[in-house]
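Have a look below at one chain only, the form predicted alone, in structure tokens format.
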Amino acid sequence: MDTKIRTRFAPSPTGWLHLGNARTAIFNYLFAKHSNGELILRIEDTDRERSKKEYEEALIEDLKWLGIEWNEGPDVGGPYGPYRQSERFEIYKKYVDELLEKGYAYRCFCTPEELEVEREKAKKEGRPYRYSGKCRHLTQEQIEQYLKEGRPYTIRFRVPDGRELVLNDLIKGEVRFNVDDFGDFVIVRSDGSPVYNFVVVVDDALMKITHVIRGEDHLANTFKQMLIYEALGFPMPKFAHLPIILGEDRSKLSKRHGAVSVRQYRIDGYLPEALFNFLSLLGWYPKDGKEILSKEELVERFDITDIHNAPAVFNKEKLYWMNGVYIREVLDIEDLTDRVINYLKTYKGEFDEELQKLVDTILSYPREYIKTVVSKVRDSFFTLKEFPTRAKPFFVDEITLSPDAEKHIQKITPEVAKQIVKLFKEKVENLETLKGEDFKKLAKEVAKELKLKPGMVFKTLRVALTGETQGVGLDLLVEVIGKERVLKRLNSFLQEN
């Protein structure tokens, strides 16, 4: 017997993949390579109205970016497909026909205008609806009948009566369930197409997936599909329901709190491997407390038993502070400036106008240039998004002031301003080159020399050097662009004001 484990991601192509759903690939992923398993990916394809093949291409490139890899899937094929349920409606015919010639299911014939009587008259008794089951009941003379007339008709499981199911979950443990509280339940529509707690039930078996890790959104679904199981013969395979994730106020997480698409936190300019290792620790905790993990330590020290019950809480800020983390820490530099030019290279129409002249002009410089530029800024900015508003001193020389420059400038008065600046630039003027040591020793002497403070001295260079009142250090500037870059910039400040 085969005893591989075996885990599944099935999302539906209906939208952009979003945290909740990346977290719960991530955890399939994470389990099945920590036991030398294999992760599988199906789309779930069967809502023909709102499935789309942009969406499902665009989650497979999402996956992908997220740094998750399966062994079998709609692109990479493997020995259990069609890996599309759209692509194995034949398969389902089949045990949907097993499941009426053994009495399992019937067919249905009732009106949605009946069904609606059966619910309204549920509400005013006060009880939750379920289906009354009165074609359960129809003889086989009936059914031909109905048949022959082309009345439409979904096909419904039968649920048997008073059964209490009880599932050994591995993350909720014990659960039990009276399969009296949902009823007969539609297996097929009418027209014709499978419905999902049926499907997943064929796919998860003929795939011989073992382990079914998913939301716990989906708990109520598992005790019908576990009767299902049943019905068909099928082995069961072991249920681990995920924790929700809540936004920090304890709410449902919802876009207030941050939870945009994957794509989002792409377009944005996080790092794929922090968001991996964020997710990761959304419900479940690495024993050692350790918390920055590349994914190989991850899989190392993941262990499903140890994933909290308890809802998960999403905190943005953390995640913002992780990525700055991975781009201070981790990445070495070239990679780091390979990511950043190809993130602005992609996302460059991402910017508003301005940011997008200022994108072009960093893109033109060679890139040992930007290579040294993000070096010297790497500890000012979480996203790679920040980097251009962060390293923007480095690539323009044309020098606009920002209204709190020039608030500044009229408070220490433009002709002390000037004082400042002018004393500067002719020490400046004297050395052969200009050293980050350097700025500072000189912005002392220019204090000292006209009985200012240093703080007034530095925020009028600053003024002077970038247009702005705060910002990189002035000593990382000047020693990268230089003594004539500097004089220039010094010399237009005069200029102007």
Given for the second form:
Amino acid sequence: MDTKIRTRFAPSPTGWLHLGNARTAIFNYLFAKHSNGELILRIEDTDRERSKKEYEEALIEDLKWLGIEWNEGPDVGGPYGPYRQSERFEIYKKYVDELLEKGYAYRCFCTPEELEVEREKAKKEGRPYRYSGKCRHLTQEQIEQYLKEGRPYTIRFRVPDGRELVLNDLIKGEVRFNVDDFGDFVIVRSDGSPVYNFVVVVDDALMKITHVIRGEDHLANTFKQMLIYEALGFPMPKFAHLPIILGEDRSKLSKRHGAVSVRQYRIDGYLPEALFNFLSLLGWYPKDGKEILSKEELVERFDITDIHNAPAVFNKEKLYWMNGVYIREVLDIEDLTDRVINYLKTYKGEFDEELQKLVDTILSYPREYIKTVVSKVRDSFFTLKEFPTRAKPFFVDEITLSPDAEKHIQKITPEVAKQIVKLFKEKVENLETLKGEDFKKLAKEVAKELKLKPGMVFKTLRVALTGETQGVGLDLLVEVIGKERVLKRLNSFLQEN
RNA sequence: GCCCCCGUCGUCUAGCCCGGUCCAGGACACCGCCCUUUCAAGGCGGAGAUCGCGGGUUCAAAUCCCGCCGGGGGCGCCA
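Having looked at the form predicted alone, could you now put up the form predicted together with the RNA?
Time for the whole complex; same chain goes first.
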């Protein structure tokens, strides 16, 4: 039985993996897995100018990081390879020859300059540009002659007149299009390299792709491709065109909207599960309304025909929130600890100097200690990058007062502050060990004995212990760092203020 | 300009195919209260959409039909 569903993700290696492409990859993956099918990765690098090997590597790495797995691809091979278009030129040539022979395509000797003139003229006359078809009816002799002169030429597909094509898109529904709206289009450049609209058909057909799921920006191209499928006698796959992702200003999501690459979110401390989950919810929604879903749950629920067909605005804040949910609720502590450590090791080089120093200090502690801290502060950081700052008091004993902390001391006067700290210190010294509940008790005693508000005492102790006026619960902090380090900090506060 | 797609709270969306159960449900963000030594987190509550607009059809329309407007995408020897 050869009815297995096969989808493909076909990025071009001209930059880092874009969020929009990542979402397309995710939908291809979900669709394939849901129906027990296969996902193929193909690298579309026919544009030699812009394609770069390092981008291909980055693409593959980011895709893997996201949790997308493919059955065939340039890295793992497969029965329908090669999976890099630049290595398939021989294959394409065969089909170009076939089209030429059967008269579906012809050589065009028009120069770029001539075409530019046509384009200008069309613009001036206010009509859409379409290739005039000048070389459509060249005689055999003329062609021979031009070839002999060594004139460069492109190969164009001969678009039939007046054909209306009907596409039954899985998402868009029935879309009709009159082929007269585009002229004979180029399928092979003058340097001999074939163009996207042509190779994509050959590849999808030869790779036995059953479902082409891609961005809506390819919708118009589909009709050109349908013509080629017909001409070559290939069976037509099913098409599904995803609504595109928009930036906050409702234009296509691009660099000017800020971070748009998967890599950037990775560097910023986002978890792959969260990004995967979030992206899958852009244009699609599970029937039961459950939003936090694992990859397996998404696969189980996914149905391509449920995709909403309006473009979706990318909402950073919700992604940020969702990442927080994964940190505080979804991952277990062991896993989360490993992620934090690996993340900090991998990306500290991207941080500013001060943060780097802090990270080095954190990484000098044993894993068990870091794990304890993670468990105490997991409710208060939304990205892995926020962990160091949030957890700083657990790791750094040298305290410098923040402007707010300074202000607080001045407000209650340094004398009173010292009084509080001193009394508290004495009480701590009398204890064998310092537990979280002890901290609370002692602080309240101090307040009572000095006739101060408890809140004021807590805030002052916080300043002395952390240098900040807000942060994690002091009882948690104190329990983790222990009596000695608490005393050390209190002493230096008394000395310096 | 031409062609195509789309239009429910600020945003992601449910509902639309198979009209009534929707004076439109959920989530993020926002506001308030509670918890609390603070910031978060958490709990509870609130505000927020005349379903783009205008006409029909119908006893009844977010849901069906028509027109308009608005937004987006595509019109390359880019993918």
